[in-house]
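Consider the single chain below, provided in structure tokens and representing the form predicted alone.
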Amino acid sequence: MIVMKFGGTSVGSAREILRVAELVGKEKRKKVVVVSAMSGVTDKLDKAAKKVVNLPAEVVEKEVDAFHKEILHQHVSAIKEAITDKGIAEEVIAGVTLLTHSLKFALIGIGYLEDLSPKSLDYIHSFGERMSVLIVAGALRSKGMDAKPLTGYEAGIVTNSCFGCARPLFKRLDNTVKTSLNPLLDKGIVPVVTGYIAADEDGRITTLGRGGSDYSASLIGRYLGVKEVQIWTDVDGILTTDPRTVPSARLIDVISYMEAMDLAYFGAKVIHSKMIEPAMDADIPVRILNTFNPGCKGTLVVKEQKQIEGIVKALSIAKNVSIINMKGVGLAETPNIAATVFNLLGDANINIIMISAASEANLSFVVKKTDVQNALNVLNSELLEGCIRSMEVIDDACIIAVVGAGMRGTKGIAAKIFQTAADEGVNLIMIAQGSSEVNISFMVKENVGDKIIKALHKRFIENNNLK
């Protein structure tokens, strides 16, 4: 049994969902498969919701009618094209138009309060992956496979109710989801799961991150006790580095699971970072594929390497990323202080990406750019008064990821890096490195961030240069 996740992308118009049908009518084993919205869907929806909130009551309900035409136009279009079969379609035609019936009023309601909370937001973006779900299944369906349509909820996936980036209630999904999904898998059915979005133990609707229908997928794979999951992308799987800065980039065979983790965390896009963990808790196999180019074997993500070529395996970099300087006497003289600072962050849902202490007196950490102001503000309570003398805010960076199971236990590789960077007349900013030693990360200005990525590529990827 396995798992086959299809991404926006992949999922992106007719022509790629009828690809997809052949692709999962290809596969004899058991299977479950896990889909995203239509490529830009999820966007559209952020956007739409963002928008209407804001507008004049008086021009609500024609601004959503408007964009419920088009948000409609734009599925049936794909079900009249992916769906060979007329009753089939119709019938899919049927339930996407109901969905939409049901976004528009949700979003006229949003515009007359004027009010779009998380949990609001989150039932408007699920709107994506549950139309997309019904057209797979369809296009399936009208491939001769027996097919079944269902929510993450449907298929067990229960979370808590933190809207916006919900976490999954692990004791509870080694039930719900064999008891939701092996059913269907028995009488040879193919469940066809929405990525992203779940709900909550009273069933509103919640979703677990962009970028969390890897993790849902992952989820599946974990609970099911599957051979393999399957990340079904655009690209042929994970690279050296990014080949729109480094053209020579190589695709890389096999990785660990911690250099697959610390590479998505840092930037890379093949996969989603929070993915690796349920698959690497019961040992499962990740295999990383191209939609558009089924006959490249990809990127197979396991435990441990069996063999490790070089030294550093692969560089990401991580933009639209800020530091945040704390200074101040009292952080030393506070007991806790970095405690409270990160739960205060956290009970914000603020991320930290990346975190530096030069001394007692400085604490210095990393966030999204868009989560500073709300960062500030925070950072600004009364649990913290006297303890902060200045904070400092460097926007124009970026972080730089140096990746390789093969740098624990290799002596001066850190020095080597660094010497790199001054190589190229680079300063370093901020630096860290991870107890797994197979991950050295650093920071330096956005405007140099390429340039220092094609010079570690050519030294230690390239020419595997240790000089």
The other form holds:
Amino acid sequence: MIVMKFGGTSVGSAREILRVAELVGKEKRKKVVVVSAMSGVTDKLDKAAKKVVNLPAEVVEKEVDAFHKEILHQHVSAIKEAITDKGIAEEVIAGVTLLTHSLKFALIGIGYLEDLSPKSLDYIHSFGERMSVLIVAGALRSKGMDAKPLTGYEAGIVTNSCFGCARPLFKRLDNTVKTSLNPLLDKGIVPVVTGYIAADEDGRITTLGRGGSDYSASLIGRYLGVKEVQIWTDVDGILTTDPRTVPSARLIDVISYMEAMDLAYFGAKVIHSKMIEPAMDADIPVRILNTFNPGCKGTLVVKEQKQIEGIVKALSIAKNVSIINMKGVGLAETPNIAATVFNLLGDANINIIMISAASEANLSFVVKKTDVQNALNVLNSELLEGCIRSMEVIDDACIIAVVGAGMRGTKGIAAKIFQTAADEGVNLIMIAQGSSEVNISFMVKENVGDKIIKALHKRFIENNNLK
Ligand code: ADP
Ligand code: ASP
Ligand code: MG
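Shown: the form predicted alone; wanted: the form predicted in complex with adenosine-5'-diphosphate (ADP):
Below is the entire complex, every chain and molecule, led by the chain shown above.
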């Protein structure tokens, strides 16, 4: 049994959905299909909700009406072309129409109440995947397969109530995923499950964080105990860096869980960083494949770390992050201050991406740009009063991560990496203190990020020059 996950571009239009149906049809093993929203739809939903909440009441309905028409049209056009069986197409059009009505009413509510909570935003975001599973399941049925659309919750993914970035209740999933999906699989039905969205214990819709469909796929794979989790996307696999920055980036045949996790964590969006852990826990191989070039063998992500394939295996860049610099002699005089800071941030659900080498009177760490305001608010707490003299935010920096299992035990590699930055005239703002065994990461100004990636790629990957 396997899981096949198709991302946004893989279900971006009727032509792609037909291609997906063909790929699923060719797969003879039992399978669960996981799909994202059609390309760009989650962004559109997000924008619409954030726009409507700020509109004057008298224009809310007009604005929502226009948006409703656009979304309905996009999906209905795809259905008409991707689902050849007229009866099935009509059924799916009815389902999608019903969903867009609920979406419309929810948006009008947000507009009139001028209130967009994380819970409401998750609800709005969920429509993208809820529509795409109807279409993909319809396309499979139209090709003669028995398929059933399901939400992540119906497939057994139950989470806590942390809207926007919900955490699966792992112990529950051990039972719920199997009991939800096995009866269908036993009857030869292909479950087509929404990626990204789940629900809390009260059945309220939650999401796993943007790009989270990969995570849904690996959770389902883990708790069903599948042979392989396949991530079908729009590139041949994991490449030595983002091909949008370096077009000559090369395909990596095999990479370890740890290396893939670090690459994804530091910005390689080809897979979601959280997706690795469930697969790693159960030692399930993850295969990244190209929907548009299915003949390519892709990248296999496994436990073993192959050190021979070049010391530096890949590079990634994480943008949209900010550094918070805390200063004050009080920091040195107060025991356990770092723990207090990190606890305050943790309680506010703010993820610390990187921590720098801190002097006694200085503590620096990196968070997502979208978390900065929230972080500053919680750090102004009484607990820290008197300890901090100033808090500075640097929000035009990015993280560069150099990944490769072979770097461990290779003498002077960090010096060579930093020399490359110096040769490019690039200043290092911060170097990670607790880099994992398989990566070296540092921060530079965002406007020189791509330049440094190109230089590192040329030196360590294209020319394989460690001198
Ligand atoms: P999907 O919609 O299928 O989930 P994403 O857009 O989330 O796809 O991820 C695929 C994209 O990831 C690629 O188009 C590519 O630009 C980007 N990417 C970033 N880093 C890498 C990398 N190291 N290897 C391959 N792709 C990468
Ligand atoms: N549709 C969601 C997003 O755009 C989830 C995903 O594509 O993985 O973030
Ligand atoms: Mg993705």
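Residue numbers count along the first chain shown, from 1. Whichever C-alpha set is largest while still superposing within 1.5 Å between the two forms counts as the rigid core. Keep in mind it's a predicted model, so treat the numbers as computed, not measured.
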Core-aligned C-alpha movement of K104 between the two forms, 2 Å or more: no
Is_shifted A375 between the two forms (CA, 2 Å cut-off, rigid core): yes
Did S39 shift 2 Å or more between the two forms, C-alpha, core superposed: no
